[in-house]
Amino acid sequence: MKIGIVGGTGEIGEGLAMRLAPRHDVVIGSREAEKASASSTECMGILRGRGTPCVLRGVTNQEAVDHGEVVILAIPFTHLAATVSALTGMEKKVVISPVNPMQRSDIFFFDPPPEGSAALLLQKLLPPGTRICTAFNNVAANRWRALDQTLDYSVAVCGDDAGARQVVRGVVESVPNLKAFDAGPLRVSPMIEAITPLLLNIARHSKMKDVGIQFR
């Protein structure tokens, strides 16, 4: 599977790239191609140092979209609208949003846009025919790059295109130990995105690390 990661030089983007690259054709995107190239070189060095063969390339965000059959938007919610508005060619592609709009005061709390969720905002911003799904929303950010740690999480996947949900579930389960669950249409996305601030509050007040979810 060809996967393009928009915003791939952050903690989540690089971690996703390293977890997915052994099994997929992955490119890391950034606004600056030089930054993406440096990130891909570093990630590839880490993987090869572990004896894991792979090929990673760093490209612009637009080139990541052009490359990917699946496009992952690994960007903060505050940059979401500006980033996707500058990109073209999303039509008919499977677009994964792991984006969670939230704020922090004395607690972490869900802070969605008027549309109700980051994914539903994307539905408004992206061209008709874009196959938007949520996935990876509730995986602890720092765990992605911690390659010695098993990602023993459940991943809820929602989207209005059943075929796209099946594709995304396959991408999720190509990461060892992750288990994907079909959560239904995109209007479920506010429920999925709101889980992340809940997990952060549990971790903080219960003195836990890397709290996640499992469905059994």
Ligand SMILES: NC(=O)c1ccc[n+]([C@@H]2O[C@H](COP(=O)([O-])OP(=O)(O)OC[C@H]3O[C@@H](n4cnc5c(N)ncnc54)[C@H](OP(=O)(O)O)[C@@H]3O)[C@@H](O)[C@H]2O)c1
Given for the second form:
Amino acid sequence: MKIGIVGGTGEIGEGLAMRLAPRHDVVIGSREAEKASASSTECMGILRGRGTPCVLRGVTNQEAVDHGEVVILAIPFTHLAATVSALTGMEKKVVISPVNPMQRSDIFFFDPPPEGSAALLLQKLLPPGTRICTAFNNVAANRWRALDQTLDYSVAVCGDDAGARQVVRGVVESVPNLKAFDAGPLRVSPMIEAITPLLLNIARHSKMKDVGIQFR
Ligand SMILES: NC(=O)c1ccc[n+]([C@@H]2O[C@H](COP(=O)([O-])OP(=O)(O)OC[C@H]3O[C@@H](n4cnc5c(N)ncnc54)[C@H](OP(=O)(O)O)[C@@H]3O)[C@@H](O)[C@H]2O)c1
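Show the form predicted together with the named molecule, please, because up to now only the form predicted on its own has appeared in this conversation.
Let's see the whole complex now, leading with the same chain.
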């Protein structure tokens, strides 16, 4: 599968790239092609050092969209609208949002836009026909990047196109030990995004690291 990661130079973007590259044709996108190249070189070096040589390319965010049959938007919520408004060609692509709009005061809390969630805002911003799904919202970036550690988490996938949900579940389960669960239409996305601040509050108060979820 061809996968383009917009904002692929970030915390979760690099982790996703390294976990997906052994099984897919992945490019890392950035606002700056040079930054993406440096990031892809570093990630390839890490993979090569582990005996898993893979090809990763660093490209602009627009080139990541052009490349991907599946496009992952690994961008902080505050920059999401401006970023996707400047990109073209999303229609008919499967677009994955791992984006969680949240804030921190004395606690971490879900802070969605008026549309109800980041994914529902994307539905308003992206062209009709874009096949938007949520996935990976509740898996900590530290765990993605710690390649020695098993990603034994559950991933809730929602979206209005059943075929796209199936494609995304395939991408999720191409990562060893990750288990995908079909959560239904995109209207479920506020519930999925809101789990992450809960996990962070648990991590903080229970003195745990990389708290995640397993549905069973
Ligand atoms: N971190 C986690 O543990 C985690 C877990 C689950 C879900 N998520 C979600 O995943 C998304 C990415 O999180 P992250 O921690 O990976 O974010 P991040 O590292 O802070 O940023 C990701 C990338 O966003 C780009 N970016 C930064 N400022 C920007 C701006 N003003 N305009 C456009 N692009 C900008 C940067 O890429 P360039 O400078 O290369 O353009 C950066 O590398 C978030 O929505 C978050 O809620 C994160």
